[in-house]
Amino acid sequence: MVKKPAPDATRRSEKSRRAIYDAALALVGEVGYPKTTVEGIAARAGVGKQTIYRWWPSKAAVLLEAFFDLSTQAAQEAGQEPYVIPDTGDLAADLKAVLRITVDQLLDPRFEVPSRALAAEGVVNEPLGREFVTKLLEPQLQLYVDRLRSAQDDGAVRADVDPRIALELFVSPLAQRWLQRTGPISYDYTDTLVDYALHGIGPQTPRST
């Protein structure tokens, strides 16, 4: 008699995870944030509470790497690799680039649905706000960062520049207007965004007299 293999422990496991993540950005999307249970989500990915506390200690841990996983998956679907800006030595090729593949997950309904759920609550819920930036928002920014001190040190930004402020001159004018909606996101928006901040902290050239 032939025994049957056994389950793979791993493989259920992750799928159980992926449902999991599934369900909690389809429920703060549908019913916000204060409304999502650890128990809603449970239900809704067709496990025990069990498991996700097995896993997780809170719905905003579970959230909070539900959307690290959603931003992976979708700089893997653009053919980058996850979380790293590219240093080709041309500075605003790299960040156009990067920009561009946020607008790709800005305009996603798999990612901004779930976003915007989170935002607005992280504005009235200060300790869920301060958690999203800390632990999601700015690892990502400190990529910007790191590529702005290269950009210095071939020349390419100003020693005296800030790097930490200079990168809020293209990611927030971005951030302010998906958030509010007071325009349109695109790529020749992004792009343009690059330009105009590149003009203002690259080396300026002596004027002629």
Second form
Protein chains: 2
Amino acid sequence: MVKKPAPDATRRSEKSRRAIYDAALALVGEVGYPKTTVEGIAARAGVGKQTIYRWWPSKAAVLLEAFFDLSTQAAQEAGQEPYVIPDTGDLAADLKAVLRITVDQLLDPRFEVPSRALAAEGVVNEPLGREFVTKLLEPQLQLYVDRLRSAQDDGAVRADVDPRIALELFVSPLAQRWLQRTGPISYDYTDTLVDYALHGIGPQTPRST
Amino acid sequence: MVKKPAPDATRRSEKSRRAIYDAALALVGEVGYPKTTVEGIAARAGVGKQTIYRWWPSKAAVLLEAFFDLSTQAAQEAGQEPYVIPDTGDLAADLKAVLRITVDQLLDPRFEVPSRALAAEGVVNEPLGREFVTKLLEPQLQLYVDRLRSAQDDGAVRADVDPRIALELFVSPLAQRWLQRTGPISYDYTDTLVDYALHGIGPQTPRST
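I have the form predicted alone already, so could you send the form predicted in complex with another copy of the chain?
Starting with the chain above, the whole complex follows.
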């Protein structure tokens, strides 16, 4: 058990914690995940290695928290409550609004550089990839599941639709364009994805064939 | 200019070419793109380094052709003509058939291991990523564009839909599940994506609100 720190110690800890997050994100963006070490993060943050090991068991754990913190900050800066998708009753408008914020985040170099380094590692490093999906990506996707379930209650999404698959119709195209640079990313693009996903690309009235 | 080789030389060349493809794919899967070298490929293929440089300017060029060859082989083994999407007049059936072949390919270790290594490098190495998208991925995506355009002529896809965006509704979810391991991949899954993309997830008849 650790005894409760005095207020000064808490402030110092908070400052160290933020320095460690910043160092971890900067380092992974610069040298990639394999060459990022706890020693390197400690040196860059100006703290002892033991300070990091006191709080986190591994560099993966530090990075996980650093990314979580970064996403939370980005949402707050966008005037959005972190980890909430609005429910105004207008599903298309709500999805478009959240995806526009995601577009901004994906194009922000503070986010883009470390996120790419981590995503690249996750593609070839299965345990790391799975940990980050489970702890970081999937909880965000579950927010869409919740919003789509609420839309099913309102009749805006068909009851037989699986929300966990449906969300991929607009989330995954954006993810692939960003990850693999298969096309430009813009508000128009994500708005279009939402419209296609909700209405389909087929004819509006069922064909009689 | 190179003089036309004798038949024996052509046979020898073809054998060397295939050994080089195999070596390049095996090596990139084992050690990753940055540590794959022309020297390493040559040693593994049992050819001289100069043999490789006579045919290709760089390791990226060797790998590009090796992947192209691998995709062509996979299509042929599946009894499909490479780089064609069937047009039976039933858009849903045609898309589902092609995506099922892609599922098989993504789950085949011969394809999966080197493809992951390359995809991971493309995420952080922008010139390489762009080259592989332009030369390898985008030509495959254009086949879907062609098929969707033909569907627009038949009235199976609305005329105002952008086919290059529409294809992402079923291609990108599969790509993301594979790349980031965000969920299981199966025929059921890709069939569902096609149905959602064609019909939308919203109510079948336009709402009067």
